[in-house]
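Presented as structure tokens, the chain that follows is alone, the form predicted on its own.
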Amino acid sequence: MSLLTHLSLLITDLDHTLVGNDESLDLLNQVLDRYRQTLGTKLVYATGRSRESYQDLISTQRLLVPDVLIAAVGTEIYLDAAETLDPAWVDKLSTNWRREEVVAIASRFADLESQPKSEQRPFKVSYYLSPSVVAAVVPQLQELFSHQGLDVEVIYSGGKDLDILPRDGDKGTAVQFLRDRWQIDPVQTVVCGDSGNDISLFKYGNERGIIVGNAQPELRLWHELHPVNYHYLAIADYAAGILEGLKYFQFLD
């Protein structure tokens, strides 16, 4: 039997990735809690939710306390059990981010419906957009941003959510920022996701990647177009899919 690989860092999305089935979540929590105690494994949640929405979630779900919370689609990194914003990340995203201009351009599109105030963050502007008009609206939106010299990223996920972020403000860049800080080898790092705003988790480095079985079409399509041997599409859904992937990559027997 081959030796298990040391799991130093696990980063996972929350809704429909880690959260979705209580039984498999409890099993995964047991594994991660054991690894944290015996291996010093770090746990990071990377969610599209705001910190306030994350607090609502943890009041109803049995989640381990993470070492770091990446919130608001990557634009916010919270340290100290999700209490303190990382000032270095704030400084990084502040460069060349012109939020008012982003909002002004987006307001020209009648198909973009502004999300609630709670989801509008300092480095994130969020809308609802019907999938029937995505192919028409997004390219026009991106062209206008480019014409105005706005270096932003437009992310569509879940068949409804459109987020506009600074170019280097997504989940994947936040993960690279943390991994570099902690000096953790990508081979000992696992990222997990289910939707379009998780694509960045998989596209920058060569961390081991687990796409859960219930993944959204946009992530499945991206995976099909970018096949690599260090990404795994699970059969099982939610946390069971993460457990399946950990076994596949020999982090778990």
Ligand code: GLC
Second form
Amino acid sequence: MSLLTHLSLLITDLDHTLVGNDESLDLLNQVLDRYRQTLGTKLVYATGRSRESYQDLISTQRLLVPDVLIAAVGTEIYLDAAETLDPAWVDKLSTNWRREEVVAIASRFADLESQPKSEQRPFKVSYYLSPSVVAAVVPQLQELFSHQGLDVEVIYSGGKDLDILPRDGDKGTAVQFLRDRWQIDPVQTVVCGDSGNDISLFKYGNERGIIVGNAQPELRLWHELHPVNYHYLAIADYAAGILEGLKYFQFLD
Ligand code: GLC
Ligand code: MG
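What does the same protein look like in the form predicted in complex with alpha-D-glucopyranose (GLC), given that the last one was the form predicted on its own?
So here's everything in the complex, that chain up top.
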């Protein structure tokens, strides 16, 4: 393996992106471990899970310890190898977020079924919603939020999960926040994802983006509608798709 382009920062979603196939995960871990040792590459996980649910996942998977964990769909950033909640991010999201009003509006919709308590977070309200009613429910929800002056983001992922977050609380905004802090060039940054809550990773900057082969329809559709040469839709699934993308962008040969 010889390293071609300098990879400074890799941000990846966990479920169905990095995690999904043990063999390719082990292979990618070896590559990432080497990047970290030779180039000081930073590794960031960006997951929809709460930190508690992330800890369940790491107890069953062979995952490297990241430099930073972005949890709860971007609304929480844990620094120091996923240990310490970043107070600056909390401050940023606190302005203009009225959680009780969000919950009150959402509770008017019988189709929205609350997710478990562990996934209800200070800046994230989450439900299950059937794909058959999503096209009817989401616009009505958005209409009520904006009528109430609530500047929120509604994200539907994987044909089942509906998250409501502060407008600038998504994974992509969290990545821009970290990249600015670390002063890392987008050209030396890679983002990887598979579903709706990853769209924001691809949306704001011109980081190199890898969409794994097993990606969900909502991310594939977004990619089709916003084609750019710095996003790559892999053929291979999960971590093998990330490896394929790293080769495509010449971070790896
Ligand atoms: C994870 C979270 C869940 C969220 C989903 C999609 O599964 O646990 O709360 O709705 O990601 O973002
Ligand atoms: Mg995922």
